[in-house]
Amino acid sequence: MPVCPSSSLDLNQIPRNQWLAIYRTMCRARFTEQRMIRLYHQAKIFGGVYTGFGHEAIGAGTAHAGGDNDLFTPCIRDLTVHLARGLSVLDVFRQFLARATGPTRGRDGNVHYGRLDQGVYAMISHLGAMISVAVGGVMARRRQGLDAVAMAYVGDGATSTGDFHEAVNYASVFDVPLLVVIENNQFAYSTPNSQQYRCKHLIDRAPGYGIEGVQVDGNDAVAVHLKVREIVGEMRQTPRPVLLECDTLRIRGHGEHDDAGYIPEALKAEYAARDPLDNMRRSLTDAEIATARELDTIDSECQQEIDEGYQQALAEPMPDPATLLEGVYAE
């Protein structure tokens, strides 16, 4: 199966501006995450919290690749796929606080948001059942005429449902531009990997259904980016679906409330060594696409963006309850 090298990759190739997007969406969503724990553990979170740590390198490396005309189902990890299309760091903490004037209007204080003008569909607790939304989404985009391609992301875990095997199918028989982010992070909650499948690697089901597995180290965003540019920019010309495996390891538990006891301590530290954000950093200095100095500044920017935003929203108002009918049926 191909495979992606996670290093001696050209970054000259992609334009500066795009490579420092690519890190600060990757900043702001592992300091937002940092205060919605602490937030999580103030009580003023409604609903659980399940971060990205260590997934930031996937969600940005992808979505940054895509298109204005592009659709993406993101999965509980992806919170660099909400903000690299648009979101506002605000609209996530008013989303998670349950504001009135957050996404879903208080309805729901998670992870079930989305915004369609911005291409991204409000996710439900999938386990594959949103590959197949982004399939009929990207079809009837296509059908308007757009060059559109969709990015459906799903766990390790989900790959052993039947949601998916129907979904991929369905795409590799029509031809169906679209690109299924398998996040391997080891673990489907706290089944280990071989526990849930037998082959050496998810990309080699690929063959199965007669399309392309491609590999990518998913602590490298610099190796996201570059291969899915890559791929979509194919999917444009020749529409057809394909498998990406992206290796990573969540840094935390599966959510805040899972103290991840069951992830060894060795594995634990081989990927905090390769922390996304880290190797991001590296990358880029030793390409001279930025300095330190250059790459504290978007740190301090981005902390400061998130320091603003919760405070905004932990003082804007929670939803009315007599609107509690309203948005249930449609008018």
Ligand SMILES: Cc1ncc(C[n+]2csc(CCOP(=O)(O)OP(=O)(O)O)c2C)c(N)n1
Given for the second form:
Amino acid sequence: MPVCPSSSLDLNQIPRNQWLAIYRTMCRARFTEQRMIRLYHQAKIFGGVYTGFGHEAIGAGTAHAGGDNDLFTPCIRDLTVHLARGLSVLDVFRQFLARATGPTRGRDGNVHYGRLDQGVYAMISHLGAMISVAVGGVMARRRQGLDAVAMAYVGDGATSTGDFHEAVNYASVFDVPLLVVIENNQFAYSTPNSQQYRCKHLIDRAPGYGIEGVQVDGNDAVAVHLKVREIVGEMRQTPRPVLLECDTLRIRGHGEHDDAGYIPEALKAEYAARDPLDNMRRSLTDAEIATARELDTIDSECQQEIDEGYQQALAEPMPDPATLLEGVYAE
Ligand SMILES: Cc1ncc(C[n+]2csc(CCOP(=O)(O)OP(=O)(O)O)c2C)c(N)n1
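What would the structure be for the form predicted in complex with the named molecule, rather than the form predicted alone?
After this comes the whole thing, all chains and molecules, with the earlier chain placed first.
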């Protein structure tokens, strides 16, 4: 029987609705991606499919700790962040089915989307490159007098890039309120951590930058959320960057084209027993925040939203080839 990771944490510190919102975000992401995988194998998706199976507690736990003015640079594991910030499941299907009505108007295949009105930058694929975008964005908001913070999401592989070093060093020197969320899923594509870095933990590097590093169980949304609320609260008052290392395992391949055969079965089994959604259900029911039945209702509502979103997106048009050059240059 897997242990309840959050048993020592007091969930009553924050309103019940907040916990339910986090659980709902995790379900919406997981179930949407389950559908996406099926569609990918039916060749109905334009482009690849990269999922955040196993990462849901990280994106949901962090993004739900943000406020209206905050900025986010999610990566391919973080559908939860998009959904937590207000993107609809319908928009996600529009994007992956290359519909003209979607966030990139059917022009991207398919992960480079985001909505600035929701504080979410569209990612580019270069590992670590979005951290400095988050730095610049949040500095601009601070200059406008807003008490914004930024959350930049990277994998363990991204921490080996020069971009990571440049952005974190700069943020440290200029006291930028930046949470660097390291989703340490133990493999950078197929490269294991033993071939990625020598330090014991990635946050061991934080003192070298003169900043704080915090480690958290990335499969425990309660632990992630409570810790990030605390960090973000302090960061708003006293701007500074923090490295947050979330331990997890990517349950599927780097993308659906990859069978993740390089991840040992025993490791997969260990983390499958600590699935973030199961953990969250257990935490919420043990703390009597919600009954299993109430959580089942949320599950069915999410499934219905996904069925409806998919059907609606399917009925919408793909872009007209005559509009190909629209949006390429500023007008
Ligand atoms: C600058 C750069 N180099 C190489 C790649 C090719 N690439 C795509 S994903 C990946 C590994 C990603 O590892 P990690 O950041 O740990 O994410 P994970 O897939 O393990 O979640 C690499 C090398 C890239 N996108 N950008």
